[in-house]
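Presented below, as structure tokens, is a lone chain in the form predicted alone.
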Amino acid sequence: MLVHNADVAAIFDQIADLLEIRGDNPFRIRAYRNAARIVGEWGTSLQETVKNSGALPRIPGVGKDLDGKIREILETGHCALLDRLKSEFPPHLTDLLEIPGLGPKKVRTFYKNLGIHDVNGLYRALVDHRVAGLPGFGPHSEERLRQSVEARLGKVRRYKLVTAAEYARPILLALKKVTGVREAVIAGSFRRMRDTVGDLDVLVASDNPGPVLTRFVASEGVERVLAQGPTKSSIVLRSGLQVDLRVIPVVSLGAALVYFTGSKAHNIALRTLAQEKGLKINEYGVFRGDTPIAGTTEESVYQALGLSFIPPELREDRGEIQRAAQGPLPPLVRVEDLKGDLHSHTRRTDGKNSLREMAEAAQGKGFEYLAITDHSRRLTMVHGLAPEDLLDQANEIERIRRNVPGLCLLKGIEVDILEDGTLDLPDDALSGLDVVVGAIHSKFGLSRSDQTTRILRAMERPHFNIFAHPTGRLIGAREPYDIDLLRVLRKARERHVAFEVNAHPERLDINEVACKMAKDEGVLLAIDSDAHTTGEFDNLRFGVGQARRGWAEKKDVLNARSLEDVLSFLGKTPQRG
């Protein structure tokens, strides 16, 4: 049986899940959900590796009784604990928690005192102004739910994009493997870097379609094949994420791969402008009559409509087509380009790996610098730092500096940002650092005005670098608060503050319209790992497509360039290890 990481983390969430609404100990469920986050996002197989090695690699903050249920969910796709606890509950509870701003906490005080167990029942509730009485809600809260309800129960499941990734890797593999097979590729909203994706639409290239559609349906986590035909099937694995697969011709390879990257707008706008030129495009080519004139390559296709190549993050009918008409796009970002990271913890805060091991890591990864911020003291939950501890901190820096060489450690923080503005260090704890990363972690439901005025309150003192995650958002968990992002854009062109791209897949926030403003208004953006465990570094490539998509160039990226640039930005002198 395939089981992959992501399984393993959706049952250890699912089992922190129903111990919150079941009202238990509060450090055993933030023990299940770190070891959610850093087994979600582990960069290897963890059932490969015990298939190999036979025992697990050590992971941080996962103890032997986590072990043990690790080993248990890769042999058998189950947990016990998990099943224990779905018995002591209604089946479709844990559906309310796929509403956004919607936490155990809450579901637990709907079920225990509204009988609600799902989310019809709510949403009935609802209407009938049942919740605006409970504890923590009134008018205005549950209006807001409401149309969070009413969204929920008209929208398709999506995944975010590291859970699909992992999904599409062993089949793609598989599928590369069947003789015949001359490329394999996930095109759809995946392609084109989207923050979540419905479904996954594989397309392969080959003369021999048999073979393909036999392995496919084959795959390793398949619940049921939904339909099969000679050059076409769909399957959907048990995680409930939908797969298609489609064979074309070698020769149709560049044409389909336009064709069912998409996205339907760019589509649209690519055959209004063909019939402009007498030409007709499908997945199988650019034709001129019933004459095929382009089609194996992306290129071809858009050479043969007067356009240079468009990139896929950019195939969204967001100005691609007017541009390319003219001539070559701008060079997007890319991972290559980034030569170091702007935002990382240790485990000195919520953290899993120390100082040491952050820094060796990011030295593998060929960086020139890793700038360490953790979070400071209003997170007492992760034990943030006070003044005195960033000194302690920063003197092991100073140490681990002179043993990493190639690599320049930068003393930081995340620092938060109160509800007034005010930041949660004073100036002169933070002036003897080389970064400043300011965040907000608390009062998300401001008005927009009293927001956007935390912001720029903020970003008037004297240390500030860069605006973490800079609208709050979780993906399907929390919207982003509200906020006059034009007025912050300016006021961080003033200041001299950078916006971050978050690339935890979590958050990837800034999206990429924000991306794409940022640029406009001439404001450098930081592609940040966000990284609270060595292996997160990897999460990087999901920041840049989200810089991508605003159509980010590396010169739009404060940590494409140089340490001397970046430490100029930041008004501080090298410090090389």
Second form
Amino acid sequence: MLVHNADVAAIFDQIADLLEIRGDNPFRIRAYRNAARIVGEWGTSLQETVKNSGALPRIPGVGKDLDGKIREILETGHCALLDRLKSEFPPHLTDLLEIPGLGPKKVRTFYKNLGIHDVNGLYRALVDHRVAGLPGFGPHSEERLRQSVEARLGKVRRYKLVTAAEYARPILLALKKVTGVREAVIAGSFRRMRDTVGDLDVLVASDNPGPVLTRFVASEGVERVLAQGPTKSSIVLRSGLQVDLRVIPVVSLGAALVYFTGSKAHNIALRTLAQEKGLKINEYGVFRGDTPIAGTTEESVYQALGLSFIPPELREDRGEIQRAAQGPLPPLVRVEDLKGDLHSHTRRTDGKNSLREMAEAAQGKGFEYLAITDHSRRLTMVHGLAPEDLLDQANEIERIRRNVPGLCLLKGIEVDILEDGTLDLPDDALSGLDVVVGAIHSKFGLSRSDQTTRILRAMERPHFNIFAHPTGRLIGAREPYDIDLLRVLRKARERHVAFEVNAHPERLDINEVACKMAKDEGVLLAIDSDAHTTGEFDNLRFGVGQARRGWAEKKDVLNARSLEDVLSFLGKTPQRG
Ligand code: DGT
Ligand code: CA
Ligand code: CA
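Let's see the other form, the form predicted together with 2'-deoxyguanosine-5'-triphosphate (DGT), since the form predicted alone is already up.
Next comes the full complex, this chain leading.
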């Protein structure tokens, strides 16, 4: 076997890396590093020298012990010590060393402190901001590292809807103030409320584009201007998010909105339909020959094609066009339709606000009801509640109810579904509550059949009301666990269990496709904030977005119902608080 000096050096380097990750004696580590360097730079082939002379030349700086290792490698191509060290660690741990800026010491910290095994694990930790708290790391180094890891994973970066919304707001506000601007809208996937967006597409209706473009490229937080023409421009913000601008004539606003809202698939289907009718459609309007017949409003564009108006959330070419040809589409659920929230947390577990603060915030939002659903005891890292804590909280709820007139506080729990499908609290602890939200927080890796069975069993429990964040995904960070969704939905219908559309920006779970399935299976949706702070009730709009993308109407949503109807669904007799 041909063994180069460089091969020997590489093995020594790997040994040094692993010894360092292990936290071994620094002198020993240095001996391997030095040997790697010296052998790697040795001018003649060690293997040939040994073959020709029968002996290894004396290599300065390399001790006896390492001499033996060099011989071993030259003869076999392997080193038993390296194989042994490798077996002490997860197989892909050392892949982390290939990420710019990461050496063995940092890899050791990730492995020891966070249990990270590979690049994907590191990525999840970065997305969850678990790295920023480690010694030697802060928010900035975390962000830099995340970018390197993304590059390594070959991810095309997409942004959470909430993040995109944050960046979009000041840009829109500024553009709306520019003289001559009739309208400024974010089109694209953002307007369709996709769970993530690739870039922002800003559409401005103005018959005087110059000042709009000037203001746009001067937006706060611009890192680079990618392109600038007379009516369009693209910028990249410091966060990496790209923003495209198109300024269009006021008379074309409707047609431009349709075109730039997309989706691409929807546009293509519209174009085909237009051609069948002998029409032409583009971002300036709908035309018969050269004569414009529609384009100022979106309604006019759809009408010219013989369609009723299609809400942006449905524009994915998933049957909406055929449906709109038959008549008006069903009215989709709106944020204003929500009468309450059935999943929220307080400081008693991992929330950041007190029960009273949460209740007052919900009252301020005009809710009729708010369910307090802190975690059950199994989630020890958040000090989950045992039965006696639940009683204590029930008393607190009774007291606070008087301070929030008009709002009914519901006593609830987010109870853990254990691996075997039992719940983390006994039935008699749950029976005293108004609402039981069940969720999975562990053992995400069970097989499809085990995971499904686990959930079906949990739903058999008499007090199980709402299945929370049913697929367990974390956007960009954790894939959904594997379940037979249809079976679970059918069980949910049979057991009068509602499926949650968790509106937390990192979850948006279930997604639109599952929402549509739930609707088709006759399972009610509960669009919940899962709020851990008073500010998070505002996230409900993102949950509503997913539900709308899944064709959900007001009648499909549990918490669009009155308190009385909700209590009756939960199997409770209405009692006025
Ligand atoms: P994203 O940014 O990846 O989240 O997704 P979108 O849908 O925002 O896509 P984007 O930004 O590439 O383009 C914005 C809209 O412009 C898109 O939804 C539809 C329209 N559009 C873009 N490219 C084409 C195209 O090649 N043909 C047609 N008909 N429309 C297009
Ligand atoms: Ca876009
Ligand atoms: Ca774009």
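Numbering follows the first chain given and starts at 1. The shown structure was predicted, so the numbers you read here are calculated from the model rather than taken from an experiment. The term rigid core refers to the maximal set of C-alpha atoms that superpose within 1.5 Å between the two forms.
Fitting the two forms on the rigid core leaves the C-alpha of L19 displaced by at least 2 angstroms between the two forms.
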